[in-house]
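Given as structure tokens, the chain that follows is alone and in the form predicted alone.
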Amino acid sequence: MDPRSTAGRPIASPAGALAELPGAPERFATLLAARQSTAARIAALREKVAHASLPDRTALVLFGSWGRGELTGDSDIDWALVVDDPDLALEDPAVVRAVETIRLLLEDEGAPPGGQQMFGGAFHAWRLVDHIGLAEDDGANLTRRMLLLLESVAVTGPEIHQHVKRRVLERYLSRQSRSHRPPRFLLNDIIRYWRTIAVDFEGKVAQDTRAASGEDKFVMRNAKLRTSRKLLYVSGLLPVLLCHYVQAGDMVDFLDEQFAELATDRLARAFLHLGLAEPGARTLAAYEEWIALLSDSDNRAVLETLTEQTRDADVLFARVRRLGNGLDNGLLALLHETELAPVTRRYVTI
């Protein structure tokens, strides 16, 4: 029997897949409520910036929990003005004014982007497409490209946002000529991004140690690696592996449809398609508990005061570790204990 046909049906759109898992909607009340509140906040932002004077061929795009539909009360706001006009310099007065206008309009919407200067300004779309790999594909370019695909939402210029995402996918698949083969170029970049996050985590620990500061960030960063960051990674990995079931000529459309939906829906769809509805529900219930935990400002305050030395004795961090382990177990089962296992071994392991 052809292993590509054992699922027995086309892969459905991820849209709304979380609500199809056993026990929904009660089992995922926090996640579904966060989606609604995030959508309402984005709608309000669209009204807020509707009369802002932004240059043509640009899009105001949000990333992070805004793009995942997982806003909590303490979420920050990672934003960028994506410029899809190679002739419009980022130093152009119109772009500079637009960035300052956006900064003022968003200053009460959450903490500003971090100090690494990946977000909170403008960047060119063409760099995401033309510089994949090699020296000019620095950490900022890689992060912007991956988050554009995996967790972004347009406040303005939705057609620009969609067009840029499509061009990125077309670039990744421009040399993909074989059906039922996960596109390695894209797959390797998603894996590279995940490994970069993990390596940078340790780099930040060393940096904070040298600067004798930032110790309070260690536990929260570690908790997010175990949960949100890992779920985002696998929600990007799975659609690419599911190209095992897709004809070469359909892959861009397939991935475009997958990445148009929320990360938790992409993951839920993979569980449902591969016949693991209840394990999928348990896995995403662990993530639901993480989002509920993070939504409580008291819990967040505890995590932000723990250190590497004090975390192991803390009950709340023990709970985070348990949730991370539950997420791990479900994701590993999906990748290694279903008909996708040979694909995982072939394309991810080596």
Second form
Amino acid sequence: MDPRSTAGRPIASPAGALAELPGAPERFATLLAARQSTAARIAALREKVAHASLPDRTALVLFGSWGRGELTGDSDIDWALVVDDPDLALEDPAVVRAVETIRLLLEDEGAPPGGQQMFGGAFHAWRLVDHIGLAEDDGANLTRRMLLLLESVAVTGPEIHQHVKRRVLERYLSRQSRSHRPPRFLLNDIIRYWRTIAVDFEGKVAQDTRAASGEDKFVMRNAKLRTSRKLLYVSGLLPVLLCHYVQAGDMVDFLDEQFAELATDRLARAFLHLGLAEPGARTLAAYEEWIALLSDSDNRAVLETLTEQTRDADVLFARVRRLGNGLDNGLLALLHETELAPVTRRYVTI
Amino acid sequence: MIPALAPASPKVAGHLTVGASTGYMTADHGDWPALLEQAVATSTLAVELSALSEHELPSLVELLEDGQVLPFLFVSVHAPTKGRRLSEPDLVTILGRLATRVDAIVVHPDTIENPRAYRPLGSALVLENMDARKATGRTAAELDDLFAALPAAGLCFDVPHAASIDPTLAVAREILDRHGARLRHVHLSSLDAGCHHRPLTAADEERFAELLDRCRDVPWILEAPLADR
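Can you return the structure of this protein in the form predicted together with the partner chain rather than the form predicted alone?
Full complex below, order starting with the chain above.
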């Protein structure tokens, strides 16, 4: 069966799609409120850094829950100064000063980036574009490139931010792009990123065990893998698979439009377009409940004290597991029980 | 695609999460290893462990508490509806021991005396809409008060039960319209004239298709074996 039955029906922009699902806006009150508060915090940040002296052709970009529009009380602030001038060395005093200034300005905005050195400093945009695959495309480069596409927002230099995203997409589609063929290069990299996260999860478990640090982040990491991480992955996968309905010449613009919007809107649009409005609403309502749960510091505290050994007897973790399963089943239905199923089988499986 | 179900119904077999209820495996009731073996032969993706008679509950609790890891991705437990001797609070206490171990605990509305007594089950609790023989819990309106008293509870949508109330399926549609946000899983079969679960017929499969399309994101539990057609 040729699944291009909706070829004549354009896929609308994802903008605002969450609010089009059944039961909105009440059903997604937490997510919609988080969007508003994230936007307000970003606007305040723009004022805060307005007078900072940042080098030309740079953009201060936020990732993670800031980029997803899902700020909760205890969110980290993953930031980076993206340098789009290949002649400007990261060791240049102007860049070093800018990074230090940003660090000071953002230190009371949330917990600083984690210890893997992916964020909280400067990196060159050209590395994201020119090093895709092979040894120089290390974990940090892959993560930065993927999160730039999937969940990022510019505080300064929005045109630089947009330009870099566009160049990344063009690079993925530069060698071959055929009408109605999901671009495999980009698809493979998105899949690789998700698999890397999942494999690294196990690596961190082993690392924590060896270090015997007394810190047990297993349950919170596991909960995020089941929810936020998985949602982000599928929100990246879908626009690429939806290229099945797009002409080659329109593909970069289509992906650009998709990745300009929030992950939850991208998913909501796919559910709506593929005729699964009700299951889509339930799926995103499960995510809404996860974000609401995470916004409560008492819940976070419980999840942070549970261990792999104690979680299965815990009522809160049982609830998280149910939400994760609800999300899982909805996303799988979207990929495998709609007219997109043949595309999923053809492109994602092997 | 679930191979064991494919000859009977490619459409049902093609749903991502389908499984059997041990309720229809009447010859082996009480023999949990034998029931699990039969359920696994149908599907390893989902199962409903049915303790319809209260005397089956202690051995089911023992099975689930002994730490044995079951192969299924989705496990629900059907709470007793027959042979009830336990007081409602005692029953809820026992079911509560399973709340962190299974994905759902299915309770029939007509067995509930005091809805609030079930609150400790939280989001593990799912209420099933009833068939035409029952006095309550049959329609969207009859479920309203229960869900109001149990805000965390989910819905187990029994498709043939709703169809037994109203063959036009208007009642079924209304249940999904009104309570679909709570949907957690589906019960699927046909019914005979006495409202007993029977293998899903091709005609019912066709008739129920519009409803099942609205339930693509949840597990479907077969309450009767799928017969080859």
